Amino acid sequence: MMGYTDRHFRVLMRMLAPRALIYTQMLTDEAVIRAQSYTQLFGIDHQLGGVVLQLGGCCPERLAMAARVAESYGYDAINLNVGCPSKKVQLANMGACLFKTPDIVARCLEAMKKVINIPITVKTRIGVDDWDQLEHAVDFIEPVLAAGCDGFIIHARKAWLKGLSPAQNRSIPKLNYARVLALQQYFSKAHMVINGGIHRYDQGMHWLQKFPQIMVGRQAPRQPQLIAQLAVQSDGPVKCAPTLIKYLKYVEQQLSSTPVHHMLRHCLGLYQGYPAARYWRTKVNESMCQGQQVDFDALISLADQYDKHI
């Protein structure tokens, strides 16, 4: 998610869940190819392992390029994001216009698979405007699939290209799990990974039982501790003082080139959905306004009073 999965974020991440597949946030092509710190870009993703680099492009040289880069810097596979509807998003041709081009989408696939061994998966919706039949998502994967896409990441929605803000997209219209479910038997032999609208431990562990995997999207920014119960599978609260114990010394080796509240702002949703959660926001937000002088040692010992009462 842009703005949202930062590698910072994927950072904490890989602390709340050591065993989950994490994906960046979408990169164009041209900035994975210009790039003039990989160090900026990708952060320590390589040193992670299960990461996961989302790529945005149509064009299948600039996209070969930088999958190339990717594999090379140590990520596990490639996402080519075919679901994202923005109107700038648009404009150059990527995300979920491109599922009217399926044609295009399986060239790009098979650029990249001529030099990479690394897996290349496709995230895209169920739908586009009026094109939200079945056999539109099937005429869709099928040259994909083709093509050697090795996974689809299914969006339960429909995307509206125009009309429609990107956030009003991830609300409108309703959530079809029922579509996903028919892909997946009508592709039976593929991989599929269902997302949308998981926002609960029951939730994800109901889609667990029917998908080999499931994709959890905003909801992880919001409540990190959804991430954390589903790594231990249990619906009980998860203590976070020992997570943010190590994250915080990841933050302070990271001072020196890095504004902290780049980096506190994902702790805010740590005690997301508990009692006295907006205090916690609170206190996150004025040490987020404490630069250099941060006092981690006070986050701390709130969040060992925070689990204590949990």
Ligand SMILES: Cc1cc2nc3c(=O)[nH]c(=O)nc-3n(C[C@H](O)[C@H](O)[C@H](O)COP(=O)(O)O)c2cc1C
Second form
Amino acid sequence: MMGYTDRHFRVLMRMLAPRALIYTQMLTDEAVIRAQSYTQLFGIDHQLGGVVLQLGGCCPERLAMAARVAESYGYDAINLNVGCPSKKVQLANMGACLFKTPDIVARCLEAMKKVINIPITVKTRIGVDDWDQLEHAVDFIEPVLAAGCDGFIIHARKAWLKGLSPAQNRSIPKLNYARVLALQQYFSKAHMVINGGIHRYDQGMHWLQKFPQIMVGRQAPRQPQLIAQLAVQSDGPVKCAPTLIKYLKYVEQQLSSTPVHHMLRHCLGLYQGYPAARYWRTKVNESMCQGQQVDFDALISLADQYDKHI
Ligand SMILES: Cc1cc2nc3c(=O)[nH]c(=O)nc-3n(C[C@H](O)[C@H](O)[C@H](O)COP(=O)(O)O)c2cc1C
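Alright, leaving the form predicted alone aside, put up the form predicted in complex with the ligand.
Below: every chain and molecule of the assembly, starting with the one above.
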């Protein structure tokens, strides 16, 4: 997710949930092809394992070049964004607007499939504007699947391309899970992943009975523990201090090149849902203000105390 799932967040998530599949935020094919500094753009994804690079683009040749770069960097899969409705993304003919041109998406898939061996999936919506009936989604998925797409992540909500901001497009209109189930039934041999509104452990477990995988968006940065619980399928509390110790070692290594708040902000939600979550956030906020002089030991001993009480 743009602005959230940056390279530091991915490191924290891997430490918290060793089995979870992690996605980068969308990077355009151009950004990947022209990446000046691997570390600044991607971080240490190649060491984490189980990371998917999400690409934005509509040009088969450029996407193929970017996919080749991604494979050479050790990504486990490529995901093409056909779900983002932002104006900027639409102007570049990327994201959700491609839902109306499945032939272009199919050509992009074919071009990428020709040059890489890792799986390629597509993240999309159940519909766009008035193209919101089951047959519209079928018309989109059919040629893309035939072009070799290895799976679909379906955000259970259609997108409005005009009149709504990207933020509104994540809550309006209502989620339509029945449509995702219908698509899964229609394409019974395809790998389908459900996304949208999975914010609690019981919801996650419910959908994991019906789909081989689920995708959690906003709740991952808000409450990273949820991903750890879902990954091991246990709603028991996750002790965060051991992960924090590892993550703060990573933060320390990065301090010379990265402002501390870029990295510590991902720890704000660690105790979300538990007593005194707000006090924890206050303390993390204070640590972010300490800049390079940050007192790691104080945070670790506070996490130890929280772990004893959850
Ligand atoms: C701030 C923000 C940035 C996002 N950026 C991306 C993105 O880069 N690529 C993408 O496929 N989805 C992006 N999304 C959408 C989420 O991945 C997800 O599909 C959506 O929020 C619905 O799932 P949720 O209810 O679990 O959050 C973003 C969402 C938010 C809130």
